[in-house]
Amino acid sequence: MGFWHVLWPTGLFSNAAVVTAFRIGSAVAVVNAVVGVFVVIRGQAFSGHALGDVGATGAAGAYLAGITALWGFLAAGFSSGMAIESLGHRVRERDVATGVVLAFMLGLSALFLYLISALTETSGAPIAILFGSLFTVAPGMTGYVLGLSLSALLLLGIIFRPLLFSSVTPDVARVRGVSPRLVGLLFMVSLVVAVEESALVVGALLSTALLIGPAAIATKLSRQPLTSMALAMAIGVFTTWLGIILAYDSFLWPPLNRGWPISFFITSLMLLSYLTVQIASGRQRRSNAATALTDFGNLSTEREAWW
């Protein structure tokens, strides 16, 4: 009993904050989880984290103007965005500019929150800025995240093939004329999106949990961009409904019996999965090997016998 009141707590979807999280925090898992695939194969990780960041600026500015989070987030990280694949068009001028451009963020971050804490009586809003807290999303902003996410998908669709191309083969995609100036830019859209709308479910410092994690876990288990996308858009959406679940039943857990924080549990599942398909991996390496060295010696036996 005490098992399935874990898996399902009573009165669940009788709560209209849990259905709001469960809605946004569906539609943030699978635009994360497409947009993370591109991500890894592009070995942009460092730019998802930077734009997460910088979200912070953005949403703290945001509070402090009586805006909601949301869109201060999408303004920081457009502006960063752009500016960092603007600055830099190879990786290693793009982890350049990506370092610049954050370190000026964070600490006009650093300001605008010490300005909330000073200026305001409110102390929950740089933890809900930082660390997310998609229980109290208002319901009106559903419709505003499925557009955004249905948006950034589209575009995705649209510059599919020469993304891929572009970012497998950079070189080659320039001489068949892609520009992969432009689809970088066009890219960088899709990713502000992603990132900045999973900051609302498990904030700005984490909010490529999303991101990367279960695309890093997809393509480890498939080298096909779209069966990856297919995988690791199942990761996350049950990822991210598990750590709702988990999250709302814990208001009854000790010590506060306030409820532990979705990110907690988003991450921590996301670390398990990782860590688990990693060990089936390597389990499966050191069984093709052994496999091959038996191979081989039985074919060594065999010549030696046939001569």
Contents of the next structure:
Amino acid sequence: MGFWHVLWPTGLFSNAAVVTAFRIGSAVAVVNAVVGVFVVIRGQAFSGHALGDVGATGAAGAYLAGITALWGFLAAGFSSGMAIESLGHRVRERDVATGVVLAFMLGLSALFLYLISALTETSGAPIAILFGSLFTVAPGMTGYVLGLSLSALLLLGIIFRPLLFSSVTPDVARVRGVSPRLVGLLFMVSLVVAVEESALVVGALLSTALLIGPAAIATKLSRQPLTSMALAMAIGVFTTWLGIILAYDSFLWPPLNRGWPISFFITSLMLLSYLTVQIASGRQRRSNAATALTDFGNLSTEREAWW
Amino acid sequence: MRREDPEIKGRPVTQGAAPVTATATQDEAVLQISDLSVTYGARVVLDQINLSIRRGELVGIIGPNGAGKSTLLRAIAGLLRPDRGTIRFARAHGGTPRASRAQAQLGYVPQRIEMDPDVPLRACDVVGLGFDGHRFGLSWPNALKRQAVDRALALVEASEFGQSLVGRLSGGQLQRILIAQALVSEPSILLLDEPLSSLDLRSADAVVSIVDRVAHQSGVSVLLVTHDMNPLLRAMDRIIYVVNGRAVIGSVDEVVRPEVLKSLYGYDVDVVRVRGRILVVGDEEYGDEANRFHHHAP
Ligand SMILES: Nc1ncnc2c1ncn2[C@@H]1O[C@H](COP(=O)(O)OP(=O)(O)OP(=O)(O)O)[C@@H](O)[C@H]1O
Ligand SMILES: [Mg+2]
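Could you present the same protein in the form predicted in complex with the partner chain, rather than the form predicted on its own shown above?
Everything in the complex follows now, all chains and molecules, and the chain you saw is the first one.
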């Protein structure tokens, strides 16, 4: 089999956990791509990141209470998201409000994680919460994740234009009858869904990998929101699939039969794509500069000839 | 003929300035402000403003920094709630000023906006938001919208950078895109907050020509805030002079006179007219202030 077993490992699709991972991973990547483009346009990356971090508190609480991690992620995300939205309106205020809420929630998660390690035998739970455990998600969650993702996409489709309007020229949008508060709040709802679902896949700490990464790459490459979103989806889904395949294959890597964390693969692939785009666009810029220089050179040669 | 004589060289003033009383209401008034006051905490920013704006007139709003010009515009636009007074609008298609703000169809161009260079939006997309950005749902490609956007871009002479990323436009280009965004909604009242401030002389002149056309050919009432009245002199019908939250409206000749300005500033100012330009110069003691804001060497 040689090298190809890496990209097409034996038994990939006959493994139920892997199939679930593909389904959930794809849905999550798609939602995050779409929401991420708005996050980039609105300069809300910090809120997104904070919502992921506070998810850890919720998931730890859920673990203590014996319920599914996703509900914990969502509960913490929604309460923090609403707190952030109601505390801060402007970008600066919002960042300060986010910082305050984030600090409190992280303090709470320190307590929860301590309680988990003090009260239970498992040592894997904190790691799973913080860094993701896509292969351990119960297949029964697939329906919920798909439903949530579709709802978030639907919501974004409805508020698409007013959201864009109030992100770009908020005062003009208000004069035209858009309520930036309402639209911002509804966007926060879809942001929470995207980030907390993502926390399930790559973990609370890395949940913005699928949110910011593909969107940042896509917005560099395109000139319109919808094409950015399509491109971000492609990048996100592709990276997630490749991450899943590599993580599955890594069960054969040392230490044997343990498997490397899927988040490692996804974030590394994302960094790789981002760097590629950066370098490519840098080269583009340099070649533009070079063309300009050449033009200038031609100009001076012409001038010399003229002289 | 709609306009006052743009030649302002020492023409005798026939009417007294109207120290902003509400009465000038006419059938054609599209906007009527009565007794408008705005305060921030204990600070009175607008103090009992009364004025009415007619259909299709171009009105310049001038005054020193912090005078309350933007506040006046934002109050008209509904972006802040006045502490006292009323602002009434006429319907877009006529009638006495009784309609709501939405029925009046306002266009607003803010003093400045910030835009990240990587935002994936073309200039024409931003203009398009002025057309249907307030509607819910996705927008499908539609010929009506494309035509309206193209027309607005052409009107502000921005067609050539309509496809550029909006975050990479120069200040003056962005300013024109924002004007196009306001125009594409076919407003009956256009509010512009310092649209000339980041423009070189040529571009400022182009924008003045645009608003001149919009007001005097399309019948849109234009309120335009500026620090320097001179670029506007050739097109402006009336002027609102704002100082310390108080305002006087009238023709340039009625308003920009030492007696009137003294009552606003509270100290002596001279009005100097050279080469068709007007400079407002304060006392030596206050000279700096008045100079800084209204003196622009040709
Ligand atoms: N949100 C606010 N809170 C408190 N004070 C404010 C606020 N906005 C404006 N002000 C004050 O109101 C006064 C008028 O402000 P405004 O922006 O209307 O002035 P302006 O005439 O537009 O000045 P500029 O020429 O500098 O744009 C200023 O003294 C300003 O400090
Ligand atoms: Mg201002």
